[in-house]
Every structure is written in structure tokens, then in C-alpha cells.
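Below sits a lone chain in C-alpha cells, taken as the form predicted alone.
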Amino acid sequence: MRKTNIKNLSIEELSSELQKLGEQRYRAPQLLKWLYQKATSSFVEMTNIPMELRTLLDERYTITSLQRVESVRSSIDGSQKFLLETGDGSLIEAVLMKARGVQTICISSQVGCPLGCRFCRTGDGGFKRNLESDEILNQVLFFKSRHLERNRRFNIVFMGMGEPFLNLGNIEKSIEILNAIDGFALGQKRITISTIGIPEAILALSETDLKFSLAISLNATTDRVRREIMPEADDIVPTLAAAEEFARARKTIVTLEYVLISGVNEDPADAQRLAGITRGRPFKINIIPFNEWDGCPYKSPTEENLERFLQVLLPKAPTVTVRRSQGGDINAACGQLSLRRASERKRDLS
């Protein structure tokens, strides 16, 4: 009998499977707590479940995990980037950061990325596949069981490898577990999904009960420049319209991420347009000075140009923050470790 991956089941699917085995629905919350709160890797350890059921579960289901391949730690801010290996040997990256006493996990949603954004290193390695929901959840479990401070709040950001909304089914399934009281019990303010902005996906998710915050990777104020640096991006008007509908449906604020790149999108006219397209709308702006990586075609903005951009933007725009990238000395933006390891694998095989 081929075993089923139990972490790829939604809560309803898990309940249904247990009912097929003749069990009551209350067994599902018990299993969820063992899998996600206690990070149990074996059915045998689930001591409040009858041994007969534990044996049956072990015969029918597997409990997966990710293996650590490599990690690097920043000497500047202590952030730590991990290269993790899935069951089929795929490599993904995840980052642990800490700011103002709060730990944040940056996780991936795909192996590689199909979008080819020109300022992002992940796309250089191409796209392999979507991550399954268990592989998304297992990134969180990897940190929870080894690196998170016990009984302390933590946040999750989907800002790692891949475009989350191109893997919508697995994202929805994993968010359900992240939200669930018997799962990770994380609310809207502790989960952020960063997306290139896929209007149909944003609108579809605005109608669900899934709890998360939304961040749109905007990065330009004209469609021409946005398409130049993000070839697969939708036009700005429909993207922001969908984001605005999401905000109004959820009674929340959507973050617009704006990676400031020297000579590309840092002109005062860009700041004027950014203020104009966001004024009076349920958005906040997060300016992110571009962090260079070896071989990239773009440069970081100077402090003078960053300040000039902010001086034009601040009096006219909604809430504006500046986010300094963490882990600059370890290239914490995703793609670095996985590309190097993939190159080493090819060299070993040649």
C-alpha cells in the first residue's frame, strides 16, 4: 500500500480520512496538535491516541520533514539563512530574522521561480515545481523545533523563493493550518504573503476566511518600467484595484513594496506618481533600498537619492516606512545558496 502524506491533507480531508477509519471527528484536532504544535515525527509518540489507531495511521500515512543542508549567519544583524532539502532532493531557502525582539521566518512557496524579475536572484536558477503544502508547513516546523524561542510570538512572511499565488491550492491549504487553533494558531497580523500581484488570485482570496496580510511587490509607477524589471507583472491599475478590493473586503491595509533601484525607479517624478496612485486608498508604502548581489545589473540607491525620494513622497502619500534588508553580508535574498549548491552538484556529476 502506498502511504499518503498526512501533512498534505486539509483539516476537512483529515477529518474525512479518520471517519473512514471509523474514528470520531475529535481525533482530527488531536492529530493536528501532535503534527504542528508538538512537531511530532512519529505516530508512535502520539500518546493520547489508542495504540491500535496509531498502528493503523503508521501503516497508511507518512510524516515528512525537511533536511538542513547548509546555513549561513549574518555578522551584522544575526539573521540566518538556511538551505533545506525536500524528500525528492529539491533545494529551497528560508531565512530567520529578528527585529525589535520579534522573530520572523521568511519561507518559500516554489522551487525556483518562473517570473524572471530582473532584480531578483531566484529566477536565475529557473523554475522546478510548486511546493506541496507539507513542504511549506515543514519550513515553519523546521524553525519552530530548532530555532524559535519557546513560547514567544513569531511572524511568517511568504517572501522566499517563488510566487505564492502561482501555487494557490497549496498556499490555501497551508494557511488554513497556520490559522487553525489546533495548528499554529497564527492570525492575520502574523502572516504576510508578498506577491507580484495577480489580480484574479487576490480577488479570489479576498472572499475566503483565510487570515493573512497582503503585500504587493509594486516596484514601479509606470507599466513600462514595471514590465522592464518584472516581465510577467500585470499592469498597475488592475493590480491596485484588486488590492484595494482585498483591503475593503477584509477591512485592512495592503502594503505596497517598492524596491528602490538606482537609475530605474528613484526619480522624484516616480515619487510624485507613487503618492498620486496611493493617496486616499487603503495602502501603506514600504520602501526597500535595493540590495546588490554579485553579477546583478542594478545598483543600490545612494542615501542622498533615497532621502530625496522620501522628501517628495512623505508629505503626500499614506503611511511610508523604509525597510533595510537584513543579512546583507550573507546575501539573505533568496537564490544565493541554492544556485551555488546546484552548480556544485553539476560539477560533481561532470
Contents of the next structure:
Amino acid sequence: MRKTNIKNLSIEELSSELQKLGEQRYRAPQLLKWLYQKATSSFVEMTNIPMELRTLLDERYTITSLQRVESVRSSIDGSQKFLLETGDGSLIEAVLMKARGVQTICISSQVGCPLGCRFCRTGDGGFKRNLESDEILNQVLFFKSRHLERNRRFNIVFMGMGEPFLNLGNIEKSIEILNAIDGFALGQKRITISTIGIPEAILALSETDLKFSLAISLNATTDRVRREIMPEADDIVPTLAAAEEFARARKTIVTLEYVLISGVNEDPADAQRLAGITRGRPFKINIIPFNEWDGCPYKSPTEENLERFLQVLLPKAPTVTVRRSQGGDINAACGQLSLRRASERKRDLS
Ligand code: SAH
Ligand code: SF4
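The form predicted in complex with S-adenosyl-L-homocysteine (SAH), contrasted with the form predicted alone above:
Full assembly next; the chain just shown is listed first.
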């Protein structure tokens, strides 16, 4: 009998499978706790479950995990980037950041990304496949069991490889478990999904009761520039209309990410337009100085141009934050390690 991957089951699917095995309702929460709170890797260890059931579960289900291939630590801020291998040998990256006592893990939603934004190393490397929900959750479990400080809260951001909203079903399934009291018990403020901004997906999700915060990679103030650097992105008006609808439906604020690129979107006129687009709307702005990578023609903004941009923006816009380098020297934001290893892999990975 082919075994089922237990971490790919939604909570409802898990409950109904257990009921079919003649189990009571409380078994599903027990199992969720072992899998996600205790990060258990085998059924044998689940000591409050009768031995016969443990054996039966072991015959029917597998408990997957991700293997660490390599890690690098930033000498600037101590953030750590991990290259992880899935069951089929795909490589994905995840990053651990610790700033002012807050632990944040940055995880991937796809192997690569099909959207090909010109400034993004992941986009440059092409696309392999969507991640399954177990592979999304296993990134969190990887950190939880080895690298997070116990009993300290942590945040999750979907800002690694891939476009989460092109993998909607698996994202929804994993958020459900990240939210669940018997799962990771993480609320809206602790999970942020960053997206290129696909209006239909944003609107569909605004109607669910999944708890997460939304960040949209806006990155331009005109459709012409947006399309130049993000060829597959939607126009700004429908994207922001959907983001605003999400914010109103959820009574929250949506973050607009703006990667500032030298000579592309850093003009004072861009800052003016950005202030205009956001004024009076439920948005906050996160400016991210572009992180350079080999082979990409774009350049980071100079400190002077960043200041000039902020001087125009700050008096007119809602809340603005600037993301000072988190792992800039290890390219924590953009898939560099995995792609380098992917080409070396044939030679040196055994
Ligand atoms: N696909 C999603 C999430 C992954 S990208 C999205 O586009 O939002 C996560 C963030 O990294 C995005 O805001 C993206 O604009 C930013 N990013 C990508 N490459 C970058 C680079 N070289 N320097 C700085 N930010 C980058
Ligand atoms: Fe994909 Fe996001 Fe990179 Fe664009 S910025 S290529 S959507 S990962």
C-alpha cells in the first residue's frame, strides 16, 4: 500500500481519516500537536496514542522532513540562510533573521518562480514546481526544532522563493495549520504573505477566515515601469483596489513593498506619485533598497538618493519603514544560494 503524506492533509481530512479508522474526535488534535508543536518525526514517539494505533498509522502514513544542504551566516547582521532539499531533490531556501529580540523566518512557496521579475534572482532562475503544503510547513518545523529559541514567539514571512498566490491551495492548507491552536497557533500579525499582487487571489482570500497579513510588491508608480521590471504584474489600479478591499474586509493595514532601484524608480517624482497613490488608504509603505546580484544590470540606490526619495515621501505618505539590509551580503532576499548550488550540484552533491 502506498503511504499517504500526513502533513499534506488538511485538518478536516486528517479528522475524517481518523474517524474512518474508528477513532474519537480528540485524536486529530493529539496528532496535530505531535506533528507541529513537538515536531515529532516518527509515530512511535507519540506516547499518548495507543501502540496499536501508532503501528497502524506508521503503516499508512509518512512523516516527511527537509534536509539541510548548506547554510551561510551574514557577517553584517547574523541572519542565516539555509538551503534545504525536498524529497525529490529540489532545492529551496529559507532564512532566519533575529533583530531586536524578534525571530523571523522567511520561507519559500515554490521551487523557483515563473514570473521572472527582472530584479529578482529567483525569477531569473526559472521555475520548477509548486511546493506541497508539507514542504511549506517543514520549513517552519526545520527552524522550530533546531534554530528557534524555545518559548520565544516567532514570525513567518512568505518572502523566499516563489509567488505564493500561484500556489493558492497549498498556501491555504498550510496557513490553516499555522493558525490552528493545535498546530502552530500563529495569528494574523505573525504571518505575512508577500505577493506580486494577483487581484483575483487577493479578493478570494479576503473572504476566507485564514489569518495572515498581506504585503504587495508594488515596486513602481507607473504601469509602464512596473511592467518593465515585473513583466507579468497586473496594473497598479486593480492591484491596489484589491489590496484596499482586503484591508477593509479584514479591518487591517496592507504593506506596500517598494524595492528602490537606482535610475529606475527612485526619482522624486516617483516618491510624489507613491505618496499620492497611498494617501488616505489603509496602506503602509516598506522601502527596500535593491540588493545587487551578479549578472543583474540594476544597481542599489545611493544613500543620497534614498534620502532624497524619503524626504519627498515621508511628509505626505502614511507610515513608511525602510528595510535596512537583512543579510544583504548573503542575498537573503533573492534565491542566490540555491541557484548557485543548483548548478554545482551535479558535480559535488552526494
Ligand atoms: N513573489 C513574492 C514573494 C517573494 S519575493 C513577491 O514578489 O512579493 C519577496 C520580496 O523580495 C519582494 O518584495 C521582492 O520585490 C523582493 N526582492 C526580490 N529581489 C530583490 C532584490 N534583489 N533586492 C531587494 N528585494 C528583492
Ligand atoms: Fe517571483 Fe516575487 Fe521574484 Fe517576482 S519578485 S520573480 S514574483 S519571487
